[in-house]
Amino acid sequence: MTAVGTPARETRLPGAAPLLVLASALVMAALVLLPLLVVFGDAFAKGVPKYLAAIADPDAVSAVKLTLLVAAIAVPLNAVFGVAAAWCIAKFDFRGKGALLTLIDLPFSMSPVVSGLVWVLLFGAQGWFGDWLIEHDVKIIFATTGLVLATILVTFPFVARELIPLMQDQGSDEEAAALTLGASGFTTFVRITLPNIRWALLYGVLLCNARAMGEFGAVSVVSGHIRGLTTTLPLHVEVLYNDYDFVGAFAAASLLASLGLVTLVLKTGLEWRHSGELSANRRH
């Protein structure tokens, strides 16, 4: 009975698989490809000259520069934190380990708007440190510093959460052997730990960077929407759309989508070339 039943299941599976693939492709087309086509179609709706004029606008250029600047500051800082946190959690047992894991996961469950509001309550004019900041002429809210802080808070779990499962899976035998042979902690990290996690680290950095460039809620709270000064690319899209400048809004959105597509291509290439080294993360 078993021998007869097994081939029957195998003959039905190829018939169902194409339907599942087709359904998945249709869903992806409706949720991803169609919006992208709409964005690029509306961006070029009035011709290439209008599109080029929209992206060459000083406010648009300033928004792109600010977006890249915020990501360039936030992502490396989160990479350092992620490596340090993953090292501590994966290699050592200590009191408060569970609390640290909870704090790392907190931004995943917290609204980005709340993440921005935290900094307003701390550093705003009426915040805990507002009087001191005003007295010493230090500006955090409605400034680049506030945008960076909001972005860091929203994106800091990405690198850590990519590295923790991999480093736990690898164990600490190699590091222990290196230390036994007389290697320093720094040498052990650079020559053993870092090479073992390099692709997972790069993968986490790509995810962190994608979220940092596309973050809207947290930076919207702390930015003040000052054109040319505190508007990142996502905020610039909102400002133009609210002003009924649809060509400019979709042109800016196409730039943001292009940055996301570049990140997606790099991420896909990394998964394809180093899927074996990244698979440990998917088992947890």
Contents of the next structure:
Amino acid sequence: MTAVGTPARETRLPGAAPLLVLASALVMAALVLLPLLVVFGDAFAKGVPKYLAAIADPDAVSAVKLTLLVAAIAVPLNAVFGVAAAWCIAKFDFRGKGALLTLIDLPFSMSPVVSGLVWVLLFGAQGWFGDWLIEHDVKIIFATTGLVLATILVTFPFVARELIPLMQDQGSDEEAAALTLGASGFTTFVRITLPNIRWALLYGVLLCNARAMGEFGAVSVVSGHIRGLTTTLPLHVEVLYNDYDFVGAFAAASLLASLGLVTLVLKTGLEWRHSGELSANRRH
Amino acid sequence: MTTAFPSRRVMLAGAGALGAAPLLGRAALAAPAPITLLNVSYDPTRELYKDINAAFAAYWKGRTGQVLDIKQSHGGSGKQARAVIDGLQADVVTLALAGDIDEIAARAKLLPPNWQSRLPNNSTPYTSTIVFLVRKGNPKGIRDWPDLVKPGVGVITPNPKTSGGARWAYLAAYAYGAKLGGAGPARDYMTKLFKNVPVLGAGARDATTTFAQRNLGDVLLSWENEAFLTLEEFGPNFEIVYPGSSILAEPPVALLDRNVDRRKTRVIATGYLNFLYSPLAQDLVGKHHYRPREKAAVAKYAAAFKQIPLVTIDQAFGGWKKATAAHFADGALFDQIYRPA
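For comparison with the form predicted on its own, would you give the structure of this protein in the form predicted together with the partner chain?
Let us now look at the entire complex, which starts with that chain.
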């Protein structure tokens, strides 16, 4: 598979290529770099003290905490689910495998608004479990639990999708060898499978985390927008923007952008050092 | 609070009996956790309730010693009502129109159907109206309702399906159209009007930022209070135009009985709503460009509000139930006349 891709990369670029490179660089600068500069520019538009005050605002602090909390619950769960799903699909044959694969991809093809609305239909006061939840004073929608559920649903495919092609490529020969040598299933997993997929797993977790912290649509549906209580960082940006507090909005947005930049650096580092073990690179 | 205790206990163990006494004393004296109250409101009241909440918290602490933490949630009125119906645990709702609270009463049964008669003035502690906000110098010469349907005039208004302000604006326009000769001309007028609407925002605030921040359109159909706020926020780039007639917008408030009884906040929530009618709150109402009800505040802010003929929803449309069925329900007039560009 890789042999097909390599010759193209080594072919010399035709004469018009520098122009094309320049054009795409300019487009990227206009579409990506410029908005990023605007975010930071507007965040600091009224000086550093105003920026710091906006970030230290209690509602902003609670939005940051909530965002981290939601990601801290959703991402590990999705890592475990993702590894389990990828393991099943890549190493075993069973009926309904295609259906499972399609299900895993579903959140990618579904609008995030639907991913949020599903939980309202299930756990909202008028939903299937609404009466029981109210009777037992269990809050899911318009509370942290709902935000976590919506985030999990939206970010579910990231880890599994990263691992499946890699694990399929690796096959199960090494595991089979370990098992014939008398290793238990758990030992095989920890000593053989996990080391083989560690960088891809980290990569998937990174992408999953970036999306979990940046998700807007799905969490917007289940949030209820209570300030300082159920607004995550992306929702907080919208609230402040609509309050005409542009410095505050862009300050919060700059935090999100910084989280994105950190993710990007880590991701690039991973790609650079362990490209062979990442399925994302194999596909290209 | 809960996280503070274990660490304090660890400190106690380490500090020994001598150091422990003052620490123990401080732990015992620590203030109780504040009682939270959730006010789910519509879009433009963000600034108003920020001030009122601070004033009420101070008043309530002085009266009862209880410390309150009043939470706010804002958005298009219809959207907010939907969230409350779906289980957003509001103690009180302060929405843009009675129809939205009727929906909560009908679908979620959180309050009795006669809720509007429980507080003075139809449960509306303040009123407002719909005015035009135009760009400085009024380059398109927009003076009154007929000017909105001229070719080339961009009209910004939010979506009447989700926004209370948009419903009032829609009905104000329709009331003008009906004066041209009844249902037929009114329908024609509304069709032409919405042909000039390039985009429908979800809420009033959304529409204002579209108009003022993104510079879209020539005229914003706006809450009067929102129009004044835009002048304050964006400076002299805009002008308010009062049309020849408009509608008396009555944004009502209500206690959600089932929620306050479950959360044991009925006394505080009742106090909160009554406080809205007090001279102190009514002064804040006027300060934020809503039309107050209480005499002293009315007199103080009389000069700020231009008096124009205002129709009421009951006179012109027979109340919200009829207005909703005829105009905003699925397949009703708004759905028939509005075709997204």
